[in-house]
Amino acid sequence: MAIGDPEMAAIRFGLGLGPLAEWDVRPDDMLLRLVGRDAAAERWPIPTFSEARPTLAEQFQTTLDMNAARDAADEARIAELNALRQTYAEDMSTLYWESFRNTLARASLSRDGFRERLVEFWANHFTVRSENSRTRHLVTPFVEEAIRPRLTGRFADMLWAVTIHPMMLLYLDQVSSIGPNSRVGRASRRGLNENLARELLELHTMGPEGPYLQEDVRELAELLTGLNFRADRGFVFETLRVEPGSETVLGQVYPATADLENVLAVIMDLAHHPATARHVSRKLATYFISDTPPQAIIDQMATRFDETGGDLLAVYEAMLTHPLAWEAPRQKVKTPFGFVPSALRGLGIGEAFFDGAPRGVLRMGFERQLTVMGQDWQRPVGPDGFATLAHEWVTPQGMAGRINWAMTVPQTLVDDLPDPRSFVDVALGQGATEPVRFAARAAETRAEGIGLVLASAAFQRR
């Protein structure tokens, strides 16, 4: 396969094939897209997490006016606010489906698959998750705002932006993680949380192969303890729950200084170590390429890593310009989110479902049905986030989940269903084989043929 093979762009580094998409056809005409104007954001916008309302602020406030009203026994101002607390449980809701709408409408219809492909991998490898009805609706602001303007930057950059965040302060628990020998931990008797140290370290950095030690852990966990997150002030450094004295991560003595600076060095610090170099190239390969990408790819990338001070715009030009990137097997299977935007990429979906797609119709058409097929929406089993391995997605209930949705939904979304027979070109191009276009030929209803279409391995893979 040649570098640059339109088909090959299209299936492995970006959404899959359709009549409306429009190939990449070199590897530099996906990266002069993915810095160049951002269009499917500006068409499916989504608020930043400073942006989407109602803020953790906002729903504190609440809190606190509520327990005063009872406190007086103020009826009237109860009132009021269990409106104003429906209200918020409204534009929640609302919120959430808008941004679950147009994560898909992106996926489904941007000519930069490979912006959206980065989009789901970062997000992913810096996995978050609401765990109450409160932040529900900020996962998606979240990655708005740490991740997708970040993607073409330094590695460090965004580390920095995703550790710092309230969303990751958050799901990690490190507002509660206090320096014992604080003058807040010896008030309060509580101590440490690892799980931002442990995550940064085996998950976001330097990988579970890294060279670091349990020590390594509870080092930077207490080199982390300022970091907190309050609701009604946002991210804040407090120095009162800094764990006293120096500390050592991966032989570098921090300073015992008790401030920020010390957590932004460790950060860079991590970025920048040849291991994770190494870690990120390789699951970015794996994510795109192959569950066993060649070491050659791994090395080339990590390289360019280490050379460029880890600019990812150059991390990616390695991969993408590597003979051996376009020559791999198609081997990976699409997970969930993969599959049924290619899906509707195939069909020809256009804006105006989009544009008028009804809460419903997302419900059980899309969610629901991800959640049966094992990726349910922003919504991991832990922070590592969802299976990047080609079997991990190919399990029964997986499999009979993508079957049902292929027989029973396109069907629902296009009142015209395409010949499967010219489908079978549109939606697999190269890659249809001969078992799926006799099962297309065969078939005796358009709904029935399409259906097959789109759950033959054929189409399942990258």
Given for the second form:
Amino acid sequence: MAIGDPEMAAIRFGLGLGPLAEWDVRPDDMLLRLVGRDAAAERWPIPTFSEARPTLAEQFQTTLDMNAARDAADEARIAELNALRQTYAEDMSTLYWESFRNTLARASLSRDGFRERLVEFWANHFTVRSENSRTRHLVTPFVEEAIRPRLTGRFADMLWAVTIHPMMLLYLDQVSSIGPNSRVGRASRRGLNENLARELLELHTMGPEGPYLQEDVRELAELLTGLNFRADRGFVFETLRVEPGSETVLGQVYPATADLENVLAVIMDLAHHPATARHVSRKLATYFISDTPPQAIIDQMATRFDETGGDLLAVYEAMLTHPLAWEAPRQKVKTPFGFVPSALRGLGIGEAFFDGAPRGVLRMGFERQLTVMGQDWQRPVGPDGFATLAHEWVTPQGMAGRINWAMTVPQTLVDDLPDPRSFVDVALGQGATEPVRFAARAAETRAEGIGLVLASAAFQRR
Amino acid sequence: MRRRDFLVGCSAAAAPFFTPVVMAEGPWEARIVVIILRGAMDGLDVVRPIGDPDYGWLRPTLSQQEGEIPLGEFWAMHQALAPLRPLWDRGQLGFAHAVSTPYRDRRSHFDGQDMLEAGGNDLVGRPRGGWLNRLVSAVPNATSRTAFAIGREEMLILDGEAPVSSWSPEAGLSLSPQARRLLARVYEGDPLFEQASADAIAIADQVSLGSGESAMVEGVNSGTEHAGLARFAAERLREETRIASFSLSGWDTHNGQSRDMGRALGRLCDTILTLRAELGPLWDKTAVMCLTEFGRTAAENGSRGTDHGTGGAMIYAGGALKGGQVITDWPGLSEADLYAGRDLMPTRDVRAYAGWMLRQLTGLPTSVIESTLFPDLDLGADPKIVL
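The structure above corresponds to the form predicted on its own; please provide the structure of the form predicted together with the partner chain.
What follows is the whole complex; the chain from before opens it.
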């Protein structure tokens, strides 16, 4: 397979083949589109965390108002606030489902497929999870704010944006980490929480093989103690929470200045560490190319990472220009959220479907089914996010979910399913195999024929 | 999950795709359920050393929770375990304390769980697959139904060379005979897909033919996911399955521990009581082990929670076991007694307890347990947990 083969570009680095869009994509085009207008986001908008309503500040204010109203036994005010809470709950649910729908629509219809794949990759790399009803509608807005605009910048900038983001500070418990010897710590007798520090090292930067020890985790946690989130003010740096004294992380001493510059310095050092370049490069190559990517690709990417100070565009280019990135056999298996939109794309499901998709269809036809396939949308088990290896998805249960979806859902989405015999070529291109052609011909119904093509290994692998 | 012999009676296109066959009886009668408690359960909060002089000051708020259940002079059980009190009284619930895997110092959930499930001494060069899978392979006449991994999550503990099955109660699949034949065609030459889809179809068939008899359990939240896992496990264990494993999460109590621990233990109670009710008379032959990747810090942290630690506790239940006891070589909680000055010191390898249970329940020789199941483990003295 030559570098820049358009089909391979669409399948391996994009969102799959289909009848609607033009798929003539070369690596240069992919990168050009990536730095160009974000047309998919314009067509299918998702608010950023700062724009998304209700905000955490609004919800917090309602709680304060409610407490005051209860203290004053002001029944009319209490009723008013209950009505407001009801409105908020509806708004949150609406935004959650709109975000789901628009993410699905982008992944099905975008002509800038590499961008959507990168968003999925980085959102998973920097997993945040909503752990209560107040933030359930804010996970996609977090991605929209901290990750999507930074896909082509420096890794360090994305790392910084997610590290100080309220959703990350909440998810990894930074909001409850206080320097035990700080003013706040002594007064409240509260102390450190190492969660963010640990995941910064283990997941976000150098990886579990990285050259750090428990002492580094602890010193980093002490360095991070000023980072906090206040519902009424957003991200704040609070000197009074900072653990006094200098800290040493990976041999580098950070002075006892108790300011945000100090935190920025350590995050930058972690972002530019050679172990981070290797870990991030390996993870990208594993996500796109192979469960066991060739070392040569990783090396080329990590070298570019080091040379450019973590310029992500250069790292992607290093991947896309390596011949092995195109020659590796199709070994990766689509994630459930990769499979389902690629099926919609193959079926030519147009904008009208997404514009009018009722919540019930989104829930029963998509969200629940993704769960059976093994991907509970936005709710991975831990901060390491969803699996990326083939055998982690291709399990009896996961396959039951995929086959069941492929056989039953497409016919509910369109009036006339395509002829399975021609659909083979649309969906698989040159990847069409004789057994899949045979199955498409021999199926008893159109729906089964389409289902067999979509469930086939040829379609599931990329 | 991984091997052809699950598909006895099926040949690609000509014959019906899957013919139910009579499975061989399992090689032993005991039912073994291993529950992985993901997130690092705080053993010191589940089974509290109320008699230890250092316990109270290490945990100023956590030690003051109301309603804990005294287990003699020294120990008390978390109040959320109240539904299991009758099991304790009957000697069907017990604990091993100050235990851990050999995992030390990095305190990562993911590495810790890998270590626990792989069963080796070290993460680097760890044994392939999981120790429950190696148990299956060490047993003559095992079939793929001998062991079941249940739930959406990947269970490393049952992963490996030996044939095992996996399923989540919510999956279902109904296909025409022609669709089955053609599916086999489109997976030909891709063993991963071939195997997984064939197993999916076979299990879906078997589940849809299942007894579906469901005992109601008083006080158990039976509509929930964890109760569903337990019901499905019990259904399989009433048939030829002898080993079932699944996981429960929600143990990573960095803050507001008293609330989150209460919920997690509530789910565990539901799970164990559902197993007991659904297994009926088989409960007397059942051993449930609840294992977690590591314990948590001895001291409460600044946010009324605890951080990742080392030593912790194992919970066990079942009519085949000798409960009503907290087994431990208690290290104490004074600063000098703690591991790295912060964590409960593990005084015994949790694999030794698991190993001895398996030794007595399955009759596998000690040498196999110390070499194949848990490479290089010294089983030590028999804690005599099995009746």
